[in-house]
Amino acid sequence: METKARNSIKRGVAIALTVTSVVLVLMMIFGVMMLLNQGNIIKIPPQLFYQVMTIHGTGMIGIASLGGSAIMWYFLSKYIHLNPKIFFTNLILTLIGVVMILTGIFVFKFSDGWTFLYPLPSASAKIYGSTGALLFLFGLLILGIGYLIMYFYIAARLIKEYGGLGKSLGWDYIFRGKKGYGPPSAVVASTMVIIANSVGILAGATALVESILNILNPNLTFDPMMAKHLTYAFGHIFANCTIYMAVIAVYEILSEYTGRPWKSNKAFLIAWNFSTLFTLMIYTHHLLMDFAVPEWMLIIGQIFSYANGLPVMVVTAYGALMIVFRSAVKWDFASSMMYLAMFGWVAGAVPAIIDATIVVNHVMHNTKWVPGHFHTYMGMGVIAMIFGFMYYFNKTEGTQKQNSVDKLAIAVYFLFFSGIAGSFLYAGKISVPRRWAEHLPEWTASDQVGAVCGILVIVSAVIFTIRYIMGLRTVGKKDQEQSLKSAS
């Protein structure tokens, strides 16, 4: 029975990673399309541009979350018993939600951006009809339901295994003086994600339901500022939790490759507990330009955005350096991507912290500086971890081996993703606005550089994806070989 459950978990993870890798490439293509248009290399209608912008933002975060959840589920199953049907339920609901969102955007012309800020969906419904807006909003709602089912199930399993979520966050070791090391890093990180992302999804669901009700009955109106708070609480928490799920791969893979366990000492546990709290609070740095927001909330947004960069990121980055230092680490695709992803995470956080400064935010927040920071920590952080885990999965569960093409693809990916991030940050420096389909001639050079770099990043991502899908043919062969050896 255990073998059957484990095989089901592997099958679910393999399917999720396949969907993730293919959709990631598609989202990258959409991103390059926008840069080519802004750089005046190609011309697409403004309506189509904003449709592409909507799916690029929504799709990239959503699919990164699917990849991150596959990582979390795979490693967490080593420590607690998990029912594979729950993961498949989330996967199916995710795919249903994605189809609804794609239909709403490309068939019924919904193009309000991932933020779906109330009352924009209602305004869109009046122009293009309510079908597109409702498909988009219900699609996101179904996505959220899938994740809540998975999170609540894992929470129940952790409570049964450890006696409470506080204990799986290490409170016994922090507050009660329990000696030794806390729960495995995968358990601690998963607990943090469950708490934070459940709150974020529920906030987003509230905003979604408000917009749906407003479309169905325009007489039902809501406070736009409250809706914006709920929306950005959801968006910021959900985006952050993609990396908190994916970083479990860093802990597990580097620990395995160096032969050194990543121990949950008190500093590690305190860091993750602080990050659980801070992640719920710091979405307010997206509202620093809103004069109607109470001043104390804006101050919290600035102070704790600074503080949030320290607990997990510093502990993890420092831990990655220390666990590798003077070790006999085996460098291959997986370990290289995990190590380089630490750089992407840290590098992406620096411009984010700068932007969270109120006086800077008033000048920079509506420029391409913000996608500059976001693409750095997503592309060279979260996505790098997912690609690295894809190789690790095929190597561990199968017999895939690295080749020279893999090494070249890694170098091209990180070199030219740095170019994309740099082009965005430079554009922000010269005050190029974000979310604009048309750019002035003096802005187009940065767009063109970003587009060229993006094309080469796509080439690398296609190589990663093809190599992963081909490697799936070897999954299970290692178990078969071991079974034959045992039988003989």
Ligand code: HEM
Contents of the next structure:
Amino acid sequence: METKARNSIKRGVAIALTVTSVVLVLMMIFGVMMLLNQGNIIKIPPQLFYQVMTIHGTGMIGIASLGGSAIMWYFLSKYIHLNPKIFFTNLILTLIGVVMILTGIFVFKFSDGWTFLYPLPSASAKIYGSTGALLFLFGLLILGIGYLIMYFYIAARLIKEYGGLGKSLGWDYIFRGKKGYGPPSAVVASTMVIIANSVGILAGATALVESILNILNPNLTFDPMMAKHLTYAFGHIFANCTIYMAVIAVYEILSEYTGRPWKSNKAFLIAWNFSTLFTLMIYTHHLLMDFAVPEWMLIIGQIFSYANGLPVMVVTAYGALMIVFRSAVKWDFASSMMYLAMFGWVAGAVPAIIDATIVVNHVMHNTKWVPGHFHTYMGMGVIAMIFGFMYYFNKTEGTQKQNSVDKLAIAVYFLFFSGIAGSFLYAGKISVPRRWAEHLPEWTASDQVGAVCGILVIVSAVIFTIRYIMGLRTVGKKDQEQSLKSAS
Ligand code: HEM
Ligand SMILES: [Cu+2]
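Having seen the form predicted on its own, could you give me the form predicted in complex with this ligand?
Then the entire complex follows, led off by the chain already shown.
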């Protein structure tokens, strides 16, 4: 029975990772399509550009979250008992949501951007009909419900096992002077994510319902400023939480490869507690240009944005350096990916901190500087952690071996993803606006460089994906052998 439960956990994780890698490649192709259009190499109608931009943003954030939750679920299930059905429920609701979103965008021409800012969806519903907007909004809502079900279930399990979410965040050690080390890092990180992301998703769901009601009955109107607060609270927290789920792989994999436990000492616990709080507070950095927002909120947004990522990033980067220092760590695909991803994450935070400064923000925020920042920390941070974990999964649960193509693919991936991010940051520096289908001739060089880099990134992502899907067979074989052994 025990191995049966374990096998269904593994199956769920394997399916989620398969979906993640395939969707990722597809969304990257859409990304290159946008660059080719901005760089004047191909011409697509502006309407299609914005459909592509909407699916690229939604799809990327969505799969980063799916891949991240696969990591969280896989490692958390080693410490507490988890019912595999819950993960499948989330997976199925996600897939239903994705199909609705795809239909809304490609069949019914919804193209308002993944941030669905009220009252944009109602405005475009009047032009293109309400079906597309409703499919998109309901699709996201269903996706969110899937996550809420999973998070509430994990919360209930953590409360049962640890006696409360405060305890699984290590409050006994921080406030009550309990000696020794706190709960496993996977437990601490998961607690942070379920608290922050549940709040974020509930805020997002409220904004979605507002838009849906407004489309169904235009007499029902809502305060657009309030809706913007709810929407960006959701968007910021949801995107942030992808890394807080994926980073669990850094803790677990580096600790396994060095044979040293990743201890949750007091500094580690305090850092995660601060990040829990700050992640909830700082979304107002997306509203720095809204003069109607009370100044004190913007100042909180600015100050705490500096402080937000830092605690966890510092303890993680420092921990990663220390755990490897003078250890007999074996460098292979998984451990190198985790290590490089750490630096991608740190590097991506620097431009964000610059942009969160109010005076800079007024100049930079609507330029490609911003995509430059999040492509660095998502592409070279979160997504790299997910690829690294895919390899680890096949190696640990199966018998896949690394080869020289894998090594080459890692190098190509990081090199050319820096190229994409660099081309975006450079475009930001020369004031190229973000989210414009058409670019002026003096901007197109940066788009063309980005597109070339993008194509090479896609090549390595395709290699990772094919290797992962082929490696899954070794997992199935190993399972079969084990069940035969236990039967005889
Ligand atoms: C081959 C890799 C990729 C390429 C070529 C690419 C390209 C692009 C381009 C051209 C844009 C529009 C920029 C603009 O505003 O003008 C964009 C936006 C975006 N990308 Fe990527 N991207 C890639 C990978 C990723 C990854 C890995 C993620 C996250 C996991 C991601 C998330 C996003 C998001 C959230 C947006 C914002 C959409 C919006 O403004 O509504 N991208 N990307
Ligand atoms: Cu933010």
